[in-house]
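To begin, one chain is listed below as structure tokens, in the form predicted on its own.
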Amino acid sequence: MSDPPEDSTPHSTGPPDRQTLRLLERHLASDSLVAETAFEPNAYEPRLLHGVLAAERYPDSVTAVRLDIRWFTTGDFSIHYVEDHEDGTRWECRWDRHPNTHNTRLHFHEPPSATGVTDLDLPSLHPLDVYSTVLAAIENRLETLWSAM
């Protein structure tokens, strides 16, 4: 597994990368944040990753909480985490990687309504390292969410 190409095709993200997303799979498998993962529409053709992240680890007020990734073979992907909350609110953002008329190709949708969209710069865009910059954000979202307590 390799860092995507430079010039990936420009409007296009491409067929899901299956490779990858069993890699992440096995990955969010191993983290104790993660309760379960599922494929969409099945493990023998995923084009969805779900990981179900532990409600039991997050304050009270946040009722469920997910994260969906896509990933593509050019390297393009979306990975989308989710809080719910409680009083019927949402606490979301995203990192994606596609062709598109808002932003450079590589942008964050902020939280906390992931309206908000900004370019962003990775170090770099190998999976398994997008993933553990996805999963410290994660982490330093749990953080803050107990220290407002």
The other form holds:
Amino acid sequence: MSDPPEDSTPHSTGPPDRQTLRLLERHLASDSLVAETAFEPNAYEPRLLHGVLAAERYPDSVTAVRLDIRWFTTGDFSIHYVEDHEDGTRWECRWDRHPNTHNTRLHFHEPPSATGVTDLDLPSLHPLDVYSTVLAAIENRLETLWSAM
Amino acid sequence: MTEFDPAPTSDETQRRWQAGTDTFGRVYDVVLGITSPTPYTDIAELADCSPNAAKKHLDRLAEMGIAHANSDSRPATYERNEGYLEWQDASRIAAELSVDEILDRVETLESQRADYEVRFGTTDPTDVSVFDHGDHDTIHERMTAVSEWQGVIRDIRLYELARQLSQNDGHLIPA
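Now show me the form predicted together with its partner chain; what you just gave was the form predicted on its own.
Let's see the whole complex now, leading with the same chain.
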């Protein structure tokens, strides 16, 4: 269906998907969990979509939270979630889709350090569905943080 | 602490992006994320509407130039119209930046392009192997760099189109 063509392991990659990044920016900007969005290096050359999450939704021990999104014209992507904590530690994880030699093209870098990698399965690879899944997972993380207080 | 689930599934959370949008808005947003010919019945499923409603809105988006329709296939397939969206991007740049600002950006991008060419020892980013590395961090680093390089090349072309539009008062063809 809307899945990008699953070609036989490409050896290189494509440019950032400008239209998908703009689409995701529009949705992030209107999400209650997101305080601010920005493109890097700028809005005319969108390569990285940066979302600052609303710190007031988090316990005080969390000082800053961000979501960095890269989306490629090949249908590959990287969505990086990072929490900065008061004690100087980081809690991060990453939803990734790209060919590699040890995991499925779609995989997940596990928290708290994003070093452990596991295969991932999603019902749809449409950018908006991936976005919804990631935001839902972050909502669950928020609940876990509050219930651990 | 419970284990983190990267892909929670429930009807409520699955389609978070759909909140507060009408059917046309959902079909529009879905098609903007579609880069290969996709049957309208699948688009209807993604947009959570009836196949008939999806087709009606997709035909309208095709008339507007935003979607590309292939009516010969059964069922009809649709995808976003890259050419139209590129023109729209260039048009926005032409409206918001001066010709001098555009030329400045191109100069910066051309020097970035030259840096990438030196770094990877080729002028063609598709020559560079990105994914045949065992080390995951290396793959990521190379994926980001080569993609940004491709982005630089494409943005130079886009600014070139924007410059033409700007110099022709927003028209592609001089009056």
